[in-house]
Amino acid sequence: MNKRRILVLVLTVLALSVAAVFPALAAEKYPSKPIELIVPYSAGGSTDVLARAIAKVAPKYFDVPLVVVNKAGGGAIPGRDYVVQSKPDGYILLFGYGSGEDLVVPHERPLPFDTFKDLLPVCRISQHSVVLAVPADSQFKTLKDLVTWAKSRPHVTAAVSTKGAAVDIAFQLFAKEAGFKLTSIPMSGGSDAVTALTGHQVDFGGGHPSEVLPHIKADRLRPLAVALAERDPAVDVPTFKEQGYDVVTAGSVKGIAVPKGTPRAIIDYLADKFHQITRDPEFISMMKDLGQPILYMGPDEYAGFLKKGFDQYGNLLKELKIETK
């Protein structure tokens, strides 16, 4: 074998070796540019403020910035679709995965994507309970007081943010369990529903902790119950179940997802980094101020939780005969 052929052979072997290790080298470089947190809601809402709290603490754990991008409108569906259509490379994340748009809306109308097939869960950050409240000067001091009164009325009214959404479903389930007739009054959003309640326009109402907590602290509202299996760390009040009513729902969940096709290694990397953030003292303090409990779940556990919540809401919509059209 002449020297030229030996040289060609050596160069070929080297080229093949580099090609073999290149994918591993490329994978080690993730992340190499800013990661976008797509919030499918307007700025200032509970999902947005949570995303910005994470982005603020993230530099301690990520080597690249986390950038919050609001893509509001269209019932929060276009923002989700944007993520679904994005390249599955770990740089475009859906923030707010697990809300009503993921667990309730697919039961009510067709979407341009499949909530579970086209999005992969990374982790759960927080879970918002549904809080039932009355005005602070209400005659109802306890949930029992409200039920006793409600049973004596032909019908009772409750303010809700949206017909057929998580709050409405929880209140309708409570009315059925307690044995009284409820007429829910849908508003244009959570803040409007709380305004109607504080203005004594309905008999009871409430919402998620971030919506009602400021009014509870200001002595404008009195919380009576939360619809979680265990007490909500953000609101010091017994659960419905503790008080004899089997009202336990997934509420509104704040999680993170990526488009299908995203490598599992990237999902695990992100899940680990977000888990570290949830244990950071600065983040814990911010979440306490926001009234949002930290209830972390990894990708596999979160996937099971989402499917269970999705099935539960589907069954409740049928059982309670809630029409949204």
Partner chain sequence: MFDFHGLFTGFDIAFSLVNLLYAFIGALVGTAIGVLPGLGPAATIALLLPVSYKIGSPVTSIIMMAGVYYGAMYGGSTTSILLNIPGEAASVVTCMDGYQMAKKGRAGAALGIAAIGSFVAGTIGILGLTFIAPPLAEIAIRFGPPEYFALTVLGLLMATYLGGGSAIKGLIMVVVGLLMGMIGLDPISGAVRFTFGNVNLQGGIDFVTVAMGMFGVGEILYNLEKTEGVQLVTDKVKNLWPTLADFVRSRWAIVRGSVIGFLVGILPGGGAVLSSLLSYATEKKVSKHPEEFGQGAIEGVAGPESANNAAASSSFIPLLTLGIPSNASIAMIFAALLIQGVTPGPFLLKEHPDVFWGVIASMYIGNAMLLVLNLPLVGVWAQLLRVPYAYLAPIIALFTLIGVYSVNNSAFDIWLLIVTGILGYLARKLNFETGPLLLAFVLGPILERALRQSLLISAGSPAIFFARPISGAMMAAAVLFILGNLWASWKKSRESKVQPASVS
Contents of the next structure:
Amino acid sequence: MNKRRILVLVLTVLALSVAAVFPALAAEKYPSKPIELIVPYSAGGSTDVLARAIAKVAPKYFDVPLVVVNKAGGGAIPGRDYVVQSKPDGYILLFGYGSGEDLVVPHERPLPFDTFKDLLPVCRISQHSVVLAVPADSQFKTLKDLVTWAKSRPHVTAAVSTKGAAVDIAFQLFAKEAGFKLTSIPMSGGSDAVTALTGHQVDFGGGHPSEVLPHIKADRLRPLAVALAERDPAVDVPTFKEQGYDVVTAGSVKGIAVPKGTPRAIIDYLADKFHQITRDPEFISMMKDLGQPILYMGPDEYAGFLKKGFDQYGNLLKELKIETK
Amino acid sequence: MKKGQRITGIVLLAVAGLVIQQAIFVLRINDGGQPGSGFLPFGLGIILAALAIALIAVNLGPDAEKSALWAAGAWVRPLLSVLLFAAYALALEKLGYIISVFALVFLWLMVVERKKWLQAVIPGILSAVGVWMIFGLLLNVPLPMGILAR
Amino acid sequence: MFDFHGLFTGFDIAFSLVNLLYAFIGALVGTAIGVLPGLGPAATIALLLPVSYKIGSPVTSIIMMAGVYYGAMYGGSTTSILLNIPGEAASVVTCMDGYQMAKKGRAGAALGIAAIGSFVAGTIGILGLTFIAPPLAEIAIRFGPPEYFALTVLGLLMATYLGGGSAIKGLIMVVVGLLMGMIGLDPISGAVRFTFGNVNLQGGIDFVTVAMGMFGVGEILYNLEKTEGVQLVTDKVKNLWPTLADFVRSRWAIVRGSVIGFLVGILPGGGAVLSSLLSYATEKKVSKHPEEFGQGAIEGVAGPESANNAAASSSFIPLLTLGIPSNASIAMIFAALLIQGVTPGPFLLKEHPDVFWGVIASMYIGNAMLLVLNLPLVGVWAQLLRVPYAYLAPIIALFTLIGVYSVNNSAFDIWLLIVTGILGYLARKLNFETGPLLLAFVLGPILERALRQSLLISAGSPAIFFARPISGAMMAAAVLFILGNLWASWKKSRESKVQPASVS
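Given the form predicted on its own above, I would also like to look at the protein as it appears in the form predicted together with its partner chain.
Let's see the whole complex now, leading with the same chain.
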């Protein structure tokens, strides 16, 4: 050990003890303590897994640990509210900003905070599109087969994760565009909806790529279309638009936000670090296994994207007369 | 005993009334020919009301032997501990779990059990250290640190 | 032809020193969190994720996580029996007779039989998992909303039948439990129900909170009424071990519980609760002394405990063969495997035979480890009740408070714990049984969802419940169950007219 190292060591110990006594002094350099990723969903869900994948690679880029904290329950609203209420010092981040609770739910019922005024976007990590699928042994080989059949039926059923959420909205929009009457069956979450579909309980169904992909690989489900403007890198399937139906939605977006009042320098710092993570080979390969496409977007671009998605969902809910009563 | 049951019946009747009111005026019993959000609550409200009336009917008349629901002063210690629970709920996220745990055990032994203060301090410290070792060190559970946070 | 070669390779993998060590660590941590109320296996597996990255090998990490999962199932019975705190939904039933046994100084016997029953059931479950997993999984996904409806109807009937006291009070508790389960977002229409403007209630109340409030805190408050300075168990803690008579009484309960648990546990969602409930009801039905149930009947512990452990093994079947996680803990294991580049499902056997067989083989070993680990602990736990209640009460309170908070990291849940605790206390004082309430609380949402989903699928026709073979058969069983009980009570009332007996 050379002298410089010893000096650094001594200084670190000194700095740490000072930091322990005067927390205010320690805050000068950011980050100086663990950063919490608040996931407003329970452990094991797609947002949680994404956060944990990031936390796994993070030590390569952050000097401080990223800690995943699940604050689930209350329809994912209290977890968000916790971030809104916390100190805007860059140590408490909302993970999963851009999901249905931010883009869809505010149109359906009042929330204790304003998603767009009380939270500031840091970046987008991924976008979970909506994939329509049928069981692999189904008679429908293409979207056209399904539409032709559906138009001749008075009662067509589709399994969706929850009422009035991304998947439901995309399917209702598809039914309207194609001109048939659809009864969507809300299951309790995406994974249950896919299970119901593989069990032939409904005529068609689907969900986000992370939910349907394992079953597509296993030859249990056949994807027919994806509700994006361009094809989803995660699933090899043509878009609705290519097949003649104007069904393009934001799906469920997975980004990061901080409470309002957070200094711009901290937001830029975080955005830059997360941008580096999204280009990490280990992270890229993990995300491929998870079936979640990496679609990074910086703070300003993401803010515009969210606003557009929010307005579009508002119009769709009105147009499709979806209400939660 | 019978009086307590009758009061319970009346409370349950009020709950049933509230449930039925919500089902009719806030929720939807019939949603386009399908059972709506108020369908089961409405049905359960009616059943609960019927059961509550039955409970009152079965317990009419005077008690065979007089016995108060609470013997003299029997409610004091449960009430004190409920207050301590509430204090813990208020303190946890502000003071952090280590201080809150100590305070809970210490105050419990002092107030509810009326121990001497040394008999309360030592278990208090032991539980704070124990909880910190199990949840903080061993399991790494993200419990709030409060004012002890770095 | 069964792949014995695969199984032997699996044992080779599982018997490696590293894997044995991690299986042991998993089982140990699992037992510990099973004993600590609130902190469930799903949360623990999430906390252990960083450790699993360091391990590097997916086989070793899933061996550890599986150990946590079934270890927790094993340990979950401990608090139910000793302190009347069910750590998870499946242990509610264990409380009913287990805690009564502990109060009579027979905690050792209850814990011992639970450990042995769990071992036997776990082994039967793994044997099933080894030999007949794929065809069973195919049947399990055919279980649609109508089948779940019929099964939960059956479960609710059992829940009302559980109590020994007044029928009116039992039904009141079931209805209140069902209503409590409706707080929050309506699962079908998305409407907000009974939250009265509180956002924290929108996602509903967590089971752990209600269970710890109604049982654990309610019990503490009730015990505090009694004069100070007494011990919880007044009798001496006698015979630490189950006696030969206990074994003879519970051997068939263990076997029946294992079979029920294995079959029902395959069903994604609620399998473990339903299986322990069905097992309890079966034991009460076939017992020669049904009146002992609820007073400390050892079959009432042996059966349900076996059932929920067999269910823990069989809940791996949909994951390993289809890639469908059947509960929150399994979902967490699923996620952990995905992060490590292993996709569970039909290709698992082809792509990663080492993972598939290694896990199955390690389960045999882990189960044996758990038995060795837990039997000596039985004595230690039973002695715990000798701690003066003055010190035991604040410690139990402490663990429930921390446990409830750790579920969602939410202080609001502590307030809910206090409210449900007061309700549980009042219920005890007024002689209402809380078991049926809790079970109705768990089953209610499944029931409502299944009912309304079925009617949406059938365009409003209730024929769907009777036309499909599995649900039709279960509906018939439910009708028979009601008729049978009506017949029994009619006969009883005639007998009591002839021969006036004491009326409760």
